[in-house]
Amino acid sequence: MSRRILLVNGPNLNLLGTREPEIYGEETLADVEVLVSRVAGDFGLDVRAVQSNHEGALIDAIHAAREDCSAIVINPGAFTHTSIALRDALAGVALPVAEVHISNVHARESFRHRSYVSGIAACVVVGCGVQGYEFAVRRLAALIAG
């Protein structure tokens, strides 16, 4: 079994730290990747990180995860609410998925209340800031360990 987690961050998450810091905080995407790698390392897991503003690039990365990953942590960004294709890719690779949202999407605009990913996710973490990524990795590590 692979000892790697795929970390997927969707559109606009490359702007973490500068985009609406009152909502998303001041940590950058690089900070998130360091956090996820550190926590995963505590469980003997490696991390491959991908961020894209392009749906197809994210789908390609998810498909590739079938070959060498045992789980996926994803913050789909706005694709959460719009992308059936992303949901189908996640379902198609048959790996445990943890969905993460830095802000509490349920306390925001109504269009953010629907997620195409949540229904297939092993866990969903919302509103915990970037610490939500840590929670997601810990949960996936427990699932991987059986």
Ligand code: CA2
Contents of the next structure:
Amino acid sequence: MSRRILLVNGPNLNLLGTREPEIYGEETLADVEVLVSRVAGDFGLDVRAVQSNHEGALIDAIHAAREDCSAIVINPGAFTHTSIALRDALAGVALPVAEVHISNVHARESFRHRSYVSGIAACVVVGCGVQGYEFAVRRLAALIAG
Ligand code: CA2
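For comparison with the form predicted alone, would you give the structure of this protein in the form predicted together with this ligand?
What follows is the whole complex; the chain from before opens it.
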């Protein structure tokens, strides 16, 4: 079995740490990728990190994970609330998925309360800041270990 996790960050998450620190904190996307790689490394897992502002590019990256990944950590950004195509891609690759949201989406606008991804996710981490990515990796590592 592959010892790799795919880390996917969706639209606008390339801006992490540059604006809205009161909602998303001060850490950058690069900080998140370092954190995820470090935690995954503790479990003997490596990480392929992808960020895109384009729905199709995210779907292509998810499809490619079938070849060489054993789990997916994804913050789908605003596509969480809109994209059946992203959900279908995640369901289609049949890998365990951890859905992460840095902010507590349930304490925000009602349009952020619905997730098309949660129904096919192995776990959902919401409102824990970027530490949520760490929790997601730990949970997936446990699931992969069986
Ligand atoms: O809380 C999360 O992680 C979200 O997935 C972030 C998305 C938002 O649309 C979801 O409802 C919840 C937005 C990401 C935008 O990130 C930015 C970070 C800094 C500055 C501007 C945008």
